[in-house]
Structures are given as C-alpha cells and as structure tokens.
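Starting off, we have a lone chain in the form predicted on its own, written out as structure tokens.
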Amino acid sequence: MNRMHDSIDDQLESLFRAYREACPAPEPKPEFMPELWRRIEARQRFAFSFRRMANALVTAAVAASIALGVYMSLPHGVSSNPSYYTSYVEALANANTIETPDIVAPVRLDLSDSQ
C-alpha cells in the first residue's frame, strides 16, 4: 500500500513540475501596484461621493420637515372671515340656528285619509 501511495505522489509531483515548466509564473510589471491602487481609489471615490450625496439628501429632508413643522405651528395672518377659526362642529351649529326651525325640523308625513 505504501508503494502505491509513493507512486501516486511521484506522479502528482511530476505533473506539477510539468505544469510549472509549461506555465511559468508571470513577473509583475512595474506599474502593477500603482494601477491597482488607482483602481481601488476610483471605487472608493465613487462610493464616497454616493455616500456624501445620500447624507446631503437626508439632511435636506430633515431640514424641510422641521421648516414645514415650524410653518404649520405658527399662526397665520388675521383674516376677516371668522370661519377660518371655527371648528366643523361650531360651523354646523352656527348654520342651523333656532331662527330657521322650518329648515331644520324633521319632515312629517300624514298618511291618514282626510278626503
């Protein structure tokens, strides 16, 4: 069994040797590292600009929300029309006053034979 194992190891070693001779390891070019760093920095620059744009958009949205909240909480100019300051229930109460009972009174239907 050990002889068979040694034979397989020798065959594998000769195969690796033949591969190394057929395909030698390429020598790195002088511009390899600068080119690699240029590509890395280009990707980082794009990601950084995208992140900066997203942060600016979020900041603008928060500022707009605060500005709209402040604008809505401030009282607006005095209007001559008092209906701007009344609630819906108050407007209904003012519209149906007691002086107009005919309009507000329920309808009665007399089904008796009066002929």
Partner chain sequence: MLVDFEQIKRAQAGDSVAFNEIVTAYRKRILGTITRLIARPEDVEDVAQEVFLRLYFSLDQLRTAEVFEPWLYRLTVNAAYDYLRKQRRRQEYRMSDLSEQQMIMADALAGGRADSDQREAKKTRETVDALLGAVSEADRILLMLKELEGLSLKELEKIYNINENALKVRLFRARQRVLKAFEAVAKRKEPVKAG
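Numbering follows the first chain given and starts at 1. Quantities reported herein were computed from a predicted structural model and do not represent experimental measurements. The term rigid core refers to the most C-alpha atoms you can superpose between the two forms while keeping them within 1.5 Å. What changes on going to the form predicted together with the partner chain:
- Superposition on the rigid core between the two forms places the CA atom of P28 2 Å or more away from its counterpart.
Can you return the structure of this protein in the form predicted together with the partner chain rather than the form predicted on its own?
FYI, this one's just the chain on its own, none of its partners or other molecules.
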C-alpha cells in the first residue's frame, strides 16, 4: 500500500516536471513595453481626473457651507416678523383671543324649534 502511494507520489512528481517543461516562459512580444506604458498612463489619467473631480467637489462643498453660514448669521427679516420673538403658546393665545367667541364659547343647542 505504502509502495503504491510512493509510486503515485513519484508519478505526480514526474507529471509536475513534465508540466514545467510544457510551460516554458514565452518571449515577451515587442509591444509589451509600449502597451504597459499605455496602461500606466491611462490609469494615471483616470486617477488625475478623479482627484480633480474630488477636489472640485470638496471646494464646492466648502464654498456652499461658508455661504450658508454667512446667510444664517445675517439678521435679515427677523425684526419685521414678531413671531420670531414669541413662544408657541403666546402665538397661539394671540391667534385665538377672548374676542373670538365662536371658538372659545360653549356650543348652545336650541331644541325648541324642532318640536
């Protein structure tokens, strides 16, 4: 059994040897280097345009943040609108004063007409 295993092992070894001989290193084609440089340049171009796009995006985001910050810090229109100074409860009380009985007064049902 062991001898058989050894022989299989040897056969595999010789198969690997035959494989090594069956796969000799090919001669590089003449266009190997130009093609390699073409690929390098293509990837560099892609990386460059991607970086430029990313930079432009970052710049635009920073500019938008600054513009929004400046806009928010300006007191425009606040003084003309009194609701900015009142709380929600106060605004509600102002809107529904005691002079508006249709809202605050109890509902009266006159049942005499219906009989």
